[in-house]
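As structure tokens, one chain now follows by itself in the form predicted on its own.
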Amino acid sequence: MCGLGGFINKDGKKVDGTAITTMGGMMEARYDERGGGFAAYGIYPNHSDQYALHLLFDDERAREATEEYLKDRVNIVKDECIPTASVKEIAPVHVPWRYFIDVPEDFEAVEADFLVDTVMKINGSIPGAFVISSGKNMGVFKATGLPRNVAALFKISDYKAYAWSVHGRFPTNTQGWWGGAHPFNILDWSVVHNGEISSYGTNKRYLEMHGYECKLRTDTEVVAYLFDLLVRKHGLSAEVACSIMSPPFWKNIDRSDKREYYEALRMTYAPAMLNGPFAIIVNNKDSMIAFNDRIKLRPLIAAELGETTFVASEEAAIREIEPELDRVWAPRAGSPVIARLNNAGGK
């Protein structure tokens, strides 16, 4: 099951969280209240040059330990409890906190790797502390509950963003908990996913070779790290990264006029291929990417209206916020939909 949706205004126009909450609410038959969440881009214009760390703390001791670690490692410009409302359907089992930080000058040349290492150390070494987002001018908000209740908890309608995604979870192989809800994030990458990554063990071991640690006990976590590795660290395009994770079958590669190209990708990046049924939406500061497994075992619908591109598990979720659309289509299996900001770069 699970339900996912998202949209990006390619002209950079910001809208509040009302529409994305409505989109998520249209797919409630797909959820079971054990995970809901949102990712939003462009929400911190007053701190756009700082990394915004969103964390979940089990208790005050976890927060104090995290702050001691951060003070020795980064420059904390501002920190505060993330504003929340009282929602009877969601028990306050974690304390959501955010830090706006600068990387010390000595590490500016490798600041992205420095931040990834910081996140991995917090998630892996500080009991009761979990980083749920770590990008610039963006944030992830998630909890155990229906998306509409998570939206009420985090006052999502108060934020304005040019790109949004939403996820409602129906966990099958792992428990429902705040850190296991979607989206998953590293730096400015955020991922929502419907389905199952049955290659999780192989993907996890491959990522560990490159310094990533999977600590949030949900298979989707590997997708965020794979995009960071392939696009940011290896310099590949989003299109190539999707071809690595959801490649053509060998029988199709044998008939392709790009046979040598696809063979090279399959052999070089075999451990990065995703197996299992999935529909995935990936966002970063410049784009929204959506793609399926190679035989489209999970639904995914795309649409366009003017400067806005939408994707969702169901067409009804898109039409609920925009009834009249310029174009609606079902992307082909393994063929990504990539929508970029008008002033975005090539990746």
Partner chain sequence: MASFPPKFKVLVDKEVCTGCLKCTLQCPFDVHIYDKEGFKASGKDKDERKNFIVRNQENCVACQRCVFTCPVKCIQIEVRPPTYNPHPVWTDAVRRDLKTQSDTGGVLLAAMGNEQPYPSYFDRLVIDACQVTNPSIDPLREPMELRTYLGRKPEKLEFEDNGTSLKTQLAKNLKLETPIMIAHMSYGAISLNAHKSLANAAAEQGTFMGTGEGGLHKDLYHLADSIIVQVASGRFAVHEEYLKTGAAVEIKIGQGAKPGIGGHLPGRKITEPISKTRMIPVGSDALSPAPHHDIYSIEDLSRLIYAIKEATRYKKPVFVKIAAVNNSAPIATGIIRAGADAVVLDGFTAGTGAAPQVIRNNLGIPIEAAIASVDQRLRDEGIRHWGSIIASGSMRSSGDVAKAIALGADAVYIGTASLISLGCTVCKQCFTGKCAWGIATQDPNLTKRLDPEVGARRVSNLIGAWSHELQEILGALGLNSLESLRGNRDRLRGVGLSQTELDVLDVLPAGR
Second form
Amino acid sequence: MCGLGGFINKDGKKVDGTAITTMGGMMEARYDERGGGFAAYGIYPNHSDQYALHLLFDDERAREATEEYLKDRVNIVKDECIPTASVKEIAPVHVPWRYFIDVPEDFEAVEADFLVDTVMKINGSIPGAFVISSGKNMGVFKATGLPRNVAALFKISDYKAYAWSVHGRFPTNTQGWWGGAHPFNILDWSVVHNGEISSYGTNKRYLEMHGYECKLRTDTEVVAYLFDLLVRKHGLSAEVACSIMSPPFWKNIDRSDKREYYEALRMTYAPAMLNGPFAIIVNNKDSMIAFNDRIKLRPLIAAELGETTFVASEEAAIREIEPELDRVWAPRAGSPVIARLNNAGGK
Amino acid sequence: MKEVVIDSKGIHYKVLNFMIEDAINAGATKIVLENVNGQRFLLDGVNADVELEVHGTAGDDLAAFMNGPRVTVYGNVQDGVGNTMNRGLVVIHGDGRDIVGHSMRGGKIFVKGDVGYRVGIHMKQYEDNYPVVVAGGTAMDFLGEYMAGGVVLILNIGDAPFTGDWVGTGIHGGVIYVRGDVPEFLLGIGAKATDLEASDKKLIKELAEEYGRYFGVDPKPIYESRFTKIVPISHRPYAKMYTDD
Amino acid sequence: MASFPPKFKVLVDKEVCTGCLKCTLQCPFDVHIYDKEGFKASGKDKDERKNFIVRNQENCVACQRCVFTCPVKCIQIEVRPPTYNPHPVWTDAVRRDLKTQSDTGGVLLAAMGNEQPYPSYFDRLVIDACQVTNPSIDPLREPMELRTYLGRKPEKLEFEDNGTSLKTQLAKNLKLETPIMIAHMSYGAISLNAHKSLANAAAEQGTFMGTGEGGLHKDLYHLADSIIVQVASGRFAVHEEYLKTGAAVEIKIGQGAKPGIGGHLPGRKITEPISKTRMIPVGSDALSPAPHHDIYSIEDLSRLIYAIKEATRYKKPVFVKIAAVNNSAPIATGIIRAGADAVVLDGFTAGTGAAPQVIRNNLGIPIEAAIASVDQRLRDEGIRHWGSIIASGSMRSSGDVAKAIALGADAVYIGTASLISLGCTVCKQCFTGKCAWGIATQDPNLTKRLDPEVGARRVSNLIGAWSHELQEILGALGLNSLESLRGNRDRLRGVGLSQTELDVLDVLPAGR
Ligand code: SF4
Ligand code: SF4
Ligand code: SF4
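Show the other one: the form predicted together with its partner chain, since we just had the form predicted on its own.
Next comes the full complex, this chain leading.
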């Protein structure tokens, strides 16, 4: 059980982190202090062409080892401690750090794969170092604590973004550690998730076959990797990816005039189907996607105001930041909410 | 009549519910909550002769276990309105979400607009008590799931084709009425569509009139339209499933 | 005279027996023998007829036929207490075998599956369930999908017209409404009525029946959409029409009960209709060589796979069946790479109509280990989607099926379980051709005991019941589609398994 929320301004207009913090705070009945986090898009305009790696280090040794490793592989344009404030509720067990990097020219053609590989290697083989986000012009901020305290810790209100997501976690299946909080990220995909992915084992083994390593002991990471695989690598649209992960029932496929289409999706991508109760918000640089499990076992509400699309576990979370909305609706299972930047693909 | 007005802005539900309790104990017969936004469990388990007016978005489990009060919401509600409610009335001038009337045993819920998933799930009736859920708009999947008693009435005032899937799946008591057609393939396991009898028409008329009174809608064109009635095929739908039966 | 004591006692309550003689007609093993002459000569009255039935108890195989058919239920079969002086090494069974072999000088023949008390991994695996964090799903009312597709899937799909229409062409798959299929048992080894029952049951449940290597009787061609035709080393019945008729073609390389061993259907079983179906002369022995003599290597297998695909114009998936052995994993990947759409793994407890006992009891490996290693190897090589995994061999319950699927199988075959459903009592006499229940026999007096309509209903009931149980298991796991259980070893836990065994199965111990 968790609370989640997010919004995107389709014109790319940026707002600071106050609103998203309020949104998260409205759902405190849904989670406890064992994991909160934010994803923000558009926060590094001065480094928008570089990959921004957000890392959590356990100690100085881990940082040195990571730096050694990165130096051999990529061009580090800049690196620095991620600014934090001291917050009494959260013990500073990790040092958050960020690197802005360029991928060497030889690897440009396979830049994204190269980066996924780099992230997997750091997370898999450098003890005490953990990459929490790796996209361009975006970042994930997360820790063990209530979202509002995490926001204070990372001074979220200092960042301006056109798309935000928030998550408050009530961990039941995995222990609360900073890296285990949501959002989960790979490249510019960030995922926040409420519920449980009971098909985790099936999904994990499918992803492993495609070179992803699911090391986090948590079910949500498979969603980020599935989006990366389906949309980036297989070139499928977000809509198709959603109908793979949360497909129509056979009963309805059998009487659909697109029977062959859906049959092919389910046959080919059976191991990518997500099962169990979930509401998920996925962001990348161009869009925000929110969808449910097939029988809608977790809540999700969507709303629009002008060019901004909102989603959250509870209507109240949206109303708290925008009391008057153009439209509020409960999306159907199987009908994802997809909001894209009006100039998606561009800068 | 003693009326109490509470500005709920920024008040945690726990505190707010204590304030409501205090007001009732002090003899309030009408309580008006202004600026409600997401507070849960309003009137949860309250057994009193009291009227509640909610302005804003009511949080989850509004009127859960409620036994008697009358609630009017000017706004939408979140999940679980009338959860296991026993008696009373909830009138919502907005939309209802998922599991409206979950396990409700008595009382009435009127929703002006649409309702979400699993509305009326496991509603049941007991002796003269039976629960009623009426929605003016449409409903999503699993309407009246496991329903064991009571009435669910979907007025579908927008006249959109009904698309809620698995209607009445597992139903073994009670009745669902949907204005317009419900195609066979949307019916859940154990549910069947049948013709309306005079008593059904009478009940629909009464409930539509009541709906009309709450929301200022002319009920006549509504109750005079065609309805689909959905009832259980059997009261023991799975008798043959288990070898020991 | 046999050189060991009888195994069973045939007890008849003479008080109750009416002397109706039914048992003398029902027992195919010549246990109840009516002394007609003696009775006539005695001049006694009909009431006394019961005293003229002689019972050759040493012939009894405990098939229970007489017990069920006796109108007054006055027969009881009891196991005789062990009679040899007990010895933990030289058990009764061992002594019995030695004496039988000394009597005949022959290889001991056995029927049904491995009888050695090897531990079962299925019995040491438990299935997870969800509590609170994920609602268990009520399988009776909520949608619960078991549909399964067997065959090759593409790695990814490509679309045209902005993602609205499909560009990728999918290979032909078999569509199963439940992941339980009926194993290959040949017409010849079992009766036409048995074949009819099984085929009709498969059709009714939206699943498939394997023909075995004995071909498909013309009376069953109308059910061919629910039938997988087999091509084995003897190539009986294999002709172009047969290949094109079935929904899929299965090449049998080996079987779990007798890996590396061929088959032998004695000439006396080759009756007129069997001869027609198998396309061999009446009365001639039907010998299946141990190997296919056109397959001595994996590339030869590939040639046969493509020969069949060509003949069937790529409209039929081609499966290849092997016995589960130590290096199943590389073999199975080779099979998939050779072009097969599915590999069938037959575990070491799989049934058979006849196999040398020493082979049946000692060769092969458990199906659980084979599924786990084959599934993992296919994934390691990145080709798990190229072909499906079908598991078979002593699936005793839907619990076994669920565990097989969680380990990585796409579907299972059931053989013995479906025969028990038809009436088989596992009397292990299949190779004698005297099956008292009309299953493993061609004797018209016996085959008529199996009514194909009743048989079809029973087997259909069984598969339907297991399917419901699978839905119950999925519901308890909070899953509403079988594909989310497939290969989901996270939902299994081992109890009483060594770390090495857990590693092989890739499951965690219970409590972790
Ligand atoms: S149990 Fe079978 S073998 Fe034994 S006497 Fe009865 S019919 Fe004959
Ligand atoms: S069938 Fe039963 S009643 Fe008839 S003769 Fe045999 S034992 Fe006696
Ligand atoms: S098939 Fe017939 S002969 Fe074989 S074990 Fe079963 S009952 Fe006995």
